[in-house]
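Shown next as structure tokens: one chain only, the form predicted on its own.
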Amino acid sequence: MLRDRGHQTSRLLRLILRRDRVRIAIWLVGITLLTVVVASAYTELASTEQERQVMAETMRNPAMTAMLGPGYGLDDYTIGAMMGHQMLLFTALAVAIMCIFLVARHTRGDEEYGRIEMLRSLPVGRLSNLSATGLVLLGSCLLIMLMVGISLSALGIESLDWSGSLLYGAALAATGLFFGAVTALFAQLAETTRGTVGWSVALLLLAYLIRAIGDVGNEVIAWLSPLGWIVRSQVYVNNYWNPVFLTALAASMVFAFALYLHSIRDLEAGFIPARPGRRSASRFLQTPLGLAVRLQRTALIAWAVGLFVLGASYGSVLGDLEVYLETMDLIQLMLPAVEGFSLTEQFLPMLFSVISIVSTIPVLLMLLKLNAEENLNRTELLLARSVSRNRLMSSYFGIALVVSMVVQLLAVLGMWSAGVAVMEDPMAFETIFNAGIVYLPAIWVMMGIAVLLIGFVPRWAGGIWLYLGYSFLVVYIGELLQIPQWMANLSPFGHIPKIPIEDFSWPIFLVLTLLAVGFVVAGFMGYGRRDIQG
């Protein structure tokens, strides 16, 4: 019976690999390269034992514990201990996101597109698709373990030995397996891809929050989070494998439960039924704008709350930031040397560069929803009525434009309100407001590029995420990695003045805004002329 339910799993496995070979390769190579580059940079930034011990003392700060996990090996803070403590958790988050998208795409995503129904009409086992997805997940995680482990050990850094490097990669793989399994479970519970990804990412963020609370307060609480298990592997110092085995065991149990639920679930149904809507639509809902808002209402609220919390979390550490930055050589190398400004004021542009790039994510999601609806053949139903293409595109563009301003303002309010509560001499609201709002033209340029892609080459619209990732790399850690200025200038975020240590520039504001307008106009023209995918 089980063999029949898994019939043709191998063929579906090859199909998934054929479809996602480029995506998987980009993720794996990108994560591996970033890990290797950061490890190499540590040897330049903390080349002496004295410099490493100064950095170790800063790691005892509760704020750093909440961000990175409990410090270990601080009495002899080698490059390996630095790498394991400061990079493992954030790299694990990237691997988890990769696995969430991978599993959601080939489970609930394929159900929404009708691909699973088509496959079920053939002699294919009921569990074959989910089993094949699980095997691809496992293979991808094993590859990341080997690629990262071999690459780190090949650097020839004394403290980055083979056993520690392999454990580093295994910790990443176990994290990916767990959250991939969780996504497979939510794919059985939720009725949509949006719900599957939303619940999975929410659990990832909750796991990070629980770990942070437990690491700062009660360690027992931290053990309630799988991320809390991973950071306790103490890579390159004590090399504990038990947390990795525990995470992998939990992943296998969750995935087995997902397989069981999949075996008893009706196709395109979910165990958590969608709430029934109103018997009749309101006048607003009958417009393209109203429909677009309704489709993304939950995501809009979640991102608004999330950006306010993100701003507040950064603002909550502003009180102790001055003392911390004075002893943090790594951060000071990433800051511009400017006299007449406190280190907190110099650090503010870096904080808002990160916040602004994060704020760009919901903006792009709002725009790309139009492309997703077209791929699901729903756009034709709207355009068959008295709805013009410009009106349809304007609805999604208008939402994205409003969201860009709202989420950035909420992040500013969150940082200012938390900073006022913890700082003895808080910065003026105007200073924080200007430092955040100045990034809006860069966000609008990203919007314009997305509209341009949707208008002319919708198949490649998802490539905007690669450009956003590039922007984060060159803007946030460009100084650390000594990236040439011309590479930073390829991103719109690289042109934004660093307020308050630099003056606001009207020419830059106007040029970026006009560039965004040009992209948007061209994108609208292309969308009005091209064929709608059917």
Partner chain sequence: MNVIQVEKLSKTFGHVTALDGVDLKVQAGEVYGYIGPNGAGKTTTIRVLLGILKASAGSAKVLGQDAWTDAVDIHRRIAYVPGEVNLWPDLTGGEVIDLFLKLRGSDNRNRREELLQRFDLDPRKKCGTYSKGNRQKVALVAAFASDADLYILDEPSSGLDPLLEKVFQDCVREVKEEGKSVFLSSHILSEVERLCDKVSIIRQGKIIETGTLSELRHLTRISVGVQTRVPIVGLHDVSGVHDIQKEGDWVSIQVDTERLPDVMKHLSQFEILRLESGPPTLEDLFLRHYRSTGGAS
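Taking the form predicted on its own as the starting point, write out the structure of the form predicted together with the partner chain.
FYI, this one's just the chain on its own, none of its partners or other molecules.
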């Protein structure tokens, strides 16, 4: 009977591969390419010893530690040390997100859409689908390990040796396994795919935050987060394998627990029980606007809290940053003080470029929900009543607009309040406010493009995530690698003035905002005219 539980796993595995071979291949190749491109860029950027040492000094900065993990090998900062310190964590985040989507799609996703029911009525074991998904996860992660590991060592860069490259790949793989396993667990707990992905991504962000706080403040706290383990493998310098083994072990334990929960629960049920709802709609729910808010309520609250915490955790670094900058002569030389601004203030734009991109996520989620509802044939329920398409779309758009301002403001508030608490000479609220709010037009452009896509090519609306990913790469890696300006300019975020070092610019504000308005208007027109799928 035990054997029966995994009956036909291999056939289900083939089914998953049949459906996802292209998707998985794109992810794997994308991640490998990104890694290889960055590694070769480093060799050009920091070809001399001096250049590398200058970079090493900037890495001692607590803000960098918060973003990237603790620096290591800084006394002899090789290309390998640079890769391990500056790229490993963020590549691991990308792998984690890939694994979260992969697992959620084939577990709760298929189950929620009623596809597993048909499979389970056939001689297929109770655990077969989850096991098959786990095997695909394992296979994908092993492939990442090999592809990244082999291509990094094949670059022939002196410090990128074979064993370090393999560990680099293994660290990525272990992170992917862990968060894939976590997703498998949440797929047992939550009843919906959205819930599964939402909880898993929330845990990923939490792991990142805990690691940031721990890396800057207290080592013990950092050990609470698997991402904290990964960055302690000190790839290419000391090559500690144990953190990677630990992560893989934790992943298998989490996955085993998911298997256990799966074996004892009803199909299509979750362990986080759905509460009984209200008998009749509140007055609030009786409009499309109210419905849109109601559907996203929990997610919106979670994101609002999350951005406040993200702002606060970056803000809490400001105190250390202040102390650090006072003691460092070298960096003072590198970053000649801009008249009238403290050095801490000069780090604000970098922090906010990352925060703003995270703020864009809930905004886009809100807009794309309209698309998701259409795919589930639920917009026709509204449109068949006396609700116009304009009214429907403007409900979602209006909320997204409010969300964009609220979350950005909350991040500002978080950073300011944490900053006040830890800094001897706190920054003016106005400075932080301006540095954060100046990013709004870039967020609006992203919204505009999303509306445009929903209006004309709804099938490709998800492509906005690729664009957001690209924007993240250019603002984040651009900061480290000094990529060509035209690449940064392809993203609206690349145009935003670096307040307070640079001045606010009306032309940029107006151009971006008008662009956003134009996209939105066109998108509304397209939505009014095209076929609605359901």
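As the structure is a computational prediction, the values presented were derived from the model and not from experiment. Numbering follows the first chain given and starts at 1. Superpose the two forms; the largest set of C-alphas matching within 1.5 Å is the rigid core.
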{"property": "Flag for Phe257, CA shift 2 Å or larger between the two forms after aligning core", "result": "no"}
{"property": "Core fit, then Leu514 C-alpha moves 2 Å or more between the two forms", "result": "yes"}
